[in-house]
Every structure is written in C-alpha cells, then in structure tokens.
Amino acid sequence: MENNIILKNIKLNKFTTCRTGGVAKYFTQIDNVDDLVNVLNLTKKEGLKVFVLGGGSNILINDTGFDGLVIKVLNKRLKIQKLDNGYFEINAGAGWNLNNLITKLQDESISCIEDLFGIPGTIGGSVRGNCGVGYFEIKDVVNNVYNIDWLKFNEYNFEIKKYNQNECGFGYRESIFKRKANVIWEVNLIGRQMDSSIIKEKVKNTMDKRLKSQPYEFPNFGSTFKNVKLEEFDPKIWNEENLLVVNSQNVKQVPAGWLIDQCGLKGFSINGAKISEKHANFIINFDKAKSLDIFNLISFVKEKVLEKFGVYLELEVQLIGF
C-alpha cells in the first residue's frame, strides 16, 4: 500500500490510554479531508480493514495487533459563532482532545462539555460513545455530526454527511456511529455564555472528585462496563432495598463498579492487570500488562457478577481483534 502519509508496522500501545496493543500493519494520522479521501480510496482498492482511532481510551486492541489500516483523526478545526440569547454554535474537529477543547471554550467563557473534564479521549470518540457522567451526556449539547460512511465511499460519491441530533441514534453509551463503519470528522455543539471563573471552578471541582475516586496514577482505558438497568435484575431476589440504585437520565441503574465491589474483586489481578482499589469499574495496567491479561480479567469479572447477581455486564470498552 503506497502513500507518503501511511506508515507500516506501528506499535499501537503508545496510542492507547491503557498502554497495551500490538502492531498495526498500516497506520496514518490525518488532519485534512484531501488526505482522508486519498487514504479511503486506497483502502477500498486494496480491500483493507479499517479502524478509526480517537484518543485511545475505551479501547482494547489485541496483542496480535491489527491487520489493516488504523486511521487516527487529527482534525482540530474550531469555529465558534455567537447566536441569540447568549448561546454559541461550536464546530469542532473530531480530533480535539476533550480536556483541551473544554479549556479553550472556558477561555472563551462558553459552558458546554465541562462536566466531562478529566475523561480521556477526543470529541469525536466521545460523540461516538455518547460519553456521559450520570446527569449529563454529550448528546445533550450535540446539534449535528459530520460523518463519512466509508463502506459507501468512493472517489465519485464522496460526501461528508450531516446527521442532526435525532438521526444520531443516541442511547446509553451508544450512537449510530458505533454500529456502522464510519469516520466522524466534525461535531457541531451548542454552548452558552458563562463567566470563565465559574466554569474554571466547576472544572476544578470535577477533577478533584475524579482524582479521589479514579486511578489516574495508572494507565487505564476509563470505565470498563456499562451500568446495569434495574429492570434486568430478578425482582424476587434483587430490588432497591438490597442494591445501590442511581437515577441516570431518568433511568434507574445499578453501578457496575458497585456490583464488582460486592463480588469482592477490588484489587484482584491477573498478571499485570488489576481491578482498581479506588474504583472497581476501572482496570489498571499496574505492571506491564498485556491486552490478553486485561481481556481475561474482564471475562472473569463478568462471570463472577453473573454468578452472584444473575445479570450480564456489558462492555463500554471496544474490543479490537478479540
């Protein structure tokens, strides 16, 4: 596969927040549409598998690597337009790091996604997985998403399609973009005017809470499992009296971390992978873990939770090559 921006045999562990993953046969980082069109044409001609990499969080790549092309989107275009009544329209390239974008908007006195500060990843990846924190999900501020469907792509019908909020199929840690082959290129958000000092204080408080409750001192991919809806439990055995129930987006859920903790698994490890003592829904790479170690730990946790509570834990993490 010949292209001056495509690299061969690149180690992916340095691009993932859990610091595991094998070698990509081909790898490219793209910050403009022309290069993206060129690369997608090549992959279609050569029949290559394609994987789009955002900030490298919420992903576990097999130690055997990826036998295709990994595209890392670096698009950091940013356009801010003031609307009526103190609101703003924000067009942000999918490659923006969440924290960096939040800081930039804070400097512009714009409140939008600061509730997500401290969560690793890019704005594109956050939209793909409808990133959220209980009372807030990114869908709440998404206006449009500009996306390329590469299965329908060719040089004659190239199109960046605009999806409005209703067309994105947002759900709990879900969107239509998780269920189709695509490249999210740009995101259109709605923010509102707010004093930058208020936003800064909110960000500080959010980060202070995260540092106390989440294992930032070790590589990890963020939350491992989705919370479980209360309705999935057998009501004859488990109910609101003997479960920890939270209300998220008006849905009663039981936190996955609480379920794992109740199984006595905090601190349990397989080789270099461990269930965090700080937060049981985080798996940390504390000692040169392999992706297989983490995968085996995930499987063990699911088995133990099913055995005790009779419910299946669903992954937030995307598995590549397993």
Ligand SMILES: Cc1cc2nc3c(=O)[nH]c(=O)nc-3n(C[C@H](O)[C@H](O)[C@H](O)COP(=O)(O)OP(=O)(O)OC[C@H]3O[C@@H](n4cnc5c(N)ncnc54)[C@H](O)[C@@H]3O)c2cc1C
Second form
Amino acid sequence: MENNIILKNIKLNKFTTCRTGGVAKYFTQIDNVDDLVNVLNLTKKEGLKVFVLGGGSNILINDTGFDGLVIKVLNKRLKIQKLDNGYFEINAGAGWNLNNLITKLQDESISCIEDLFGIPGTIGGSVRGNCGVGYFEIKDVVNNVYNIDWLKFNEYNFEIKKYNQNECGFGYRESIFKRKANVIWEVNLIGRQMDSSIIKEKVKNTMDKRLKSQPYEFPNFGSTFKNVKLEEFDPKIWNEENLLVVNSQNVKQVPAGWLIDQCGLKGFSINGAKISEKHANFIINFDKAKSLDIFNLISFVKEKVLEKFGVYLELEVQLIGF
Ligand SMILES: Cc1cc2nc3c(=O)[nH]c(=O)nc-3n(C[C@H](O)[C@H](O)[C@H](O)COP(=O)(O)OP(=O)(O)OC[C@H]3O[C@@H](n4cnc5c(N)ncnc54)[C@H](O)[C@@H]3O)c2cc1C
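Having gone through the form predicted alone, I am curious about the other one (the form predicted in complex with the ligand); can you provide its structure?
What follows is the whole complex; the chain from before opens it.
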C-alpha cells in the first residue's frame, strides 16, 4: 500500500501500556480529517482490516501482530465555549490524553473529568468504553460524540455523524461505538466553573488513591475483567452476606478483583505475567511477558472463578487478534 503517511512493520508493544503485542503490517498516526479520509479510502480499495488505536491502555494485541492498518488517532483539537446557562462546552479531539486534558481544563478553572485522572487513555477510547470509576463515568459529562462509521463510508459520501448522549447507548463499560466499525473523532463534554485549586486537590487525592491501590510501577492494561452483577450469582448459594457487593450507578455488583482474590490468585504468575498483589483485577507485565502469557493467565483466572463462584468473568480489556 503506497502512501507517505503510512509506515510498514511497526512494533505495537511501544503503543500499549502493558508493553506487549506484535507488529502492525501498516501503521499511521492521524491528526486531521483529510488524512483520515485518505487512509480510509485506501483501506477500502485494498480490502485491509483496520484497528483504531487510542492510548493502548485497555488492549491486548496478539504477539503475532495485526495484519492490517493500525490508525492511531491524534486529533487534539480543543475548543471551549461558555454557554448561556453558565456551563462550558468542551469540544475535544478524540486523541487527547485524559490527564493532559484534565490539566488543561484545570488551568482554565473548569471541572469536568478530573475523577478520571491517572487513567492513561484517550478521550476516544474512553468514550467508546464509557470509562469510569464507580461513582463517575465519562457518559456523565458527554453531550455529543462525532463519529465516522467506516463500513458506510465512501469517498463520495463522507459523514462525521453527531450523536447526542441518548443515542450513544452508554452502560457499564458499554456504548454503541463498541458494536460498530468506527472512528470516534471528537467529543463535546460539559464542564462547570470551579476554582483551579479545588480541581488540583481533587486530582491529587484521586492519584494518591490510585497509587495506593493499583500497580502503576509495572506495565498493565488496567482492569482485566468487568465487575459481575449480583443477579448473575446463584442466590441459593451466594448473596449479600457472603459476597462483597458494591453499588455502581445503581447496579449491585461484585468486584472482579474481589472474586479473583477469593480464589487465592494474587501473585499467581505465568512466565512474566502476574496477578498483581496490590489489586487482583490487574495483570502486570513484571518480566518481559508475552501477550500469550497474559492471555493464558486470563483463561486460568476465568476457569478458577467459574469453578468457585459459578459465574463467567467478562473481559473489560479488548483482545486483538486472538
Ligand atoms: C493504570 C491503568 C488504570 C486504569 N484505570 C481505569 C479506570 O479507573 N476506569 C476505566 O474505565 N478504565 C481504566 N483503565 C483502562 C483504560 O485506560 C481505559 O479504558 C481507557 O479509556 C482506554 O482508552 P485508550 O485510548 O487507551 O483505548 P485503547 O486501549 O487504545 O483502545 C481500547 C478500545 O477502544 C478503541 N478505540 C480507541 N480510540 C478510539 C477512537 N478514537 N475511535 C474508536 N475506537 C477507539 C480501540 O479500537 C479498542 O477497541 C486503566 C488502565 C490503566 C493502564
């Protein structure tokens, strides 16, 4: 495939926070719509598979790599507008790293997504997975998503479709964008005025909590599994008396990390991949793990939790090429 912004044979482990993953046959970083249209046209002509990459913080890419084009979204547009009702509309490109955007908004005295500080993802990836922390999910501040559906896409009929909040189908780590071949290009968030020193304090407290409870000292991809709804357990055996139950967005859930810990798996490892001792829902790459080691560890954990609790753990992390 000939195009001067497309690179060949790029190692993907440099682009994932767990530092594993094979080689992409083609790779490009896109920061403007013209280039995006150009490469999407090329992939259509050549019949190439496409994978859209954000911060690489919630994916496990097979060691065999990706036999298509990886598009890393770098759109960093930012427009902030004060609305008549006193709130702010923040139009942010999908390529913004969450921490950088939070810091930028803090400088402008705008409170918006600071509860997500410390998550090494982009706005695009975070909206797709409705990233959150229990009491707060990004959907709480999303007004619109500008999205390109590339299966419908052709060079004569190019559309960036605007979705309002209700059309996004947000749920626990869910959105309709998970069920589409698409590129989230921009997002409108709603913020409100707040003293920057208060936001700074919130950011500090959030990060302090994360550093205490999550293994930031090792490469990882965040939570491996989703929490399990209480209703999925056999009520004759399991109930609120013998399970740890948390309330997240008004849904009773059992934390996946607690289930894994109850199976005695903290510290369990396969080659260089280990269940973190700090947080059992995190798998750390502590010694040159391959994606296959992590994948095998995931399978092992699922089996053990099914054996003990009779429930299936659903993956939060996205598997690519398995
Ligand atoms: C230390 C650590 C802590 C974490 N803590 C949390 C947490 O508290 N809560 C939480 O929810 N998550 C957490 N995560 C997981 C992860 O950071 C988030 O889910 C994040 O939102 C993923 O964004 P990303 O840009 O890295 O997506 P990626 O990992 O790059 O991609 C994830 C998926 O989104 C798709 N995608 C990415 N960008 C786009 C786009 N522009 N358009 C369309 N599709 C796209 C990809 O194709 C892929 O399927 C954590 C991760 C780490 C490493």
